[in-house]
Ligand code: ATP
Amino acid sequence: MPEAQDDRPLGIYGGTFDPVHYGHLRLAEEAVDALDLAGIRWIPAGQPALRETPRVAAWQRLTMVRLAIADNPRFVLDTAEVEAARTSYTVPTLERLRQVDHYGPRRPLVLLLGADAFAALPAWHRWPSLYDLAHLAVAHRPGHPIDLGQLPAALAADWRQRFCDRPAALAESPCGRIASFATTQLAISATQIRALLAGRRSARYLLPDEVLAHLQQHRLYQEN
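Just the chain, alone, in the form predicted in complex with the ligand, possible?
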C-alpha cells in the first residue's frame, strides 16, 4: 500500500477508465517519480458527471483497472465510487478522503489531471473547492497544450496565482497549489479504443494484455 507509513504527497487519480489504457498508466507511473509521490490512489468513477453513462458496467471498468494495476506496488484501487453506484463528483470524493479515518486534513493530496481535463474544470461541480482539498498536477497530453490564453479566465488566474515549479512545494502544504509535469506523450484515448473494438479492429499494444483479454472474453465495446 503506497499510503502506509509514508507521509509524502499521495496522488489521486480519478477517471472513467472506459477502458483503462497505457496513456493512463504511464501518466500515473511517471507522476510518482516526477512529483515524488508516495503512490497513486486510482478512483474509477461510478456514473461520471459530465458524460453519457458508459455502456460498459461500472464494475467492468473497475475490474479492468484492477487487472491493469494489480502488480504495481505504487498503486492502490479505491472502489468506493463504483460501489456507491451514483454520480461521482470529485469534490465530495476528496472530502471523503479528507475524513480522519482516511488521510485527515494535513496529508498532501495531489489530484492528477490530463491537460484536457484541467481545461474543463470550470464545468465541474463546486470546482473552486478543489483547492481547499488537494493540489492539482496537470499532465501534458498530446493535442491539449496548456495555453493560458486559451483557458477560461478564472482558471488562468488560478494558474498564475497558484503555480509552483518545484515539485517539492507540494509536500509543504496539504492543498492549494498547481503543478504540471511532462509525461511520455501517448496519443491514446479510451474513445479511440472503443472505436477500434466496435469496428472489430485490433487495440493490442494500446492497453495491457490482461485488460484486452478481459474485454474480449466479455465482448465489451463490440457494438457501436
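Could you give the coordinates for the form predicted alone, as opposed to the form predicted in complex with the ligand above?
Left out here are the partners and the other molecules; the chain alone remains.
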C-alpha cells in the first residue's frame, strides 16, 4: 500500500485476530470504500488488555493476519505490538503512530470499531484520549444504525457532539470525530472457528484457505 504518497485518512484496525476470518476482512474492505480511506493498517495485539489470553502465540496470530491480507494492496501489517511482547493498549499504540517517523500529528487516522467495542469504550485504558489521536468509525448492521439509547451516557454525549455524517469530513482534521458505516453481517466468529477446530470439524469457507492451511499444518486450536 503506497502510504507515503497518499494523505487520505488511514484506517487503523487492531484486534486479537484469534484467528483472523472473513468477518474481519470484509469489515476492513468495506470501511475503505465507505469512508474513503487510503487503506487499513492491521495491528494484531500482543497481549490484549480486556480479553482472556489468546489460545495461540502472538507470532502465530501475526502470521495468520499476514497470510490473510497478503494479496490486498490496500492492507498493510503492523508488527510492533507483537514484537514488543507486552500488553497492548490502543492509546499508546496510536501515540506510537503519531510519532514523526510514522504519520506525525496531521495525518487523519481512523480507528475502526465494532458497535460492541465502541459501547465498551469506558472500560478502555485512557479512553478519552482516543479523540486526541484518531477519529472513531463504528461499524453497524445495514439498516440498524447505532442506538444512542443503548450507549453509556458519556459515549452518547460524545456521539452527539462529535458525529459527522460525511466521510469527507474525516479528511478535514487529524482526529476527534465519530463516524459510522454499514458493513455486511457475516455470521462468523473466532470463537466458532476455534470450537470447530477443537472438535476436528471443518472450518472451510469461514476464513481464507491460506490461513486454514496454516492452522492445519501447525494443529492450532486442536485439543490434545
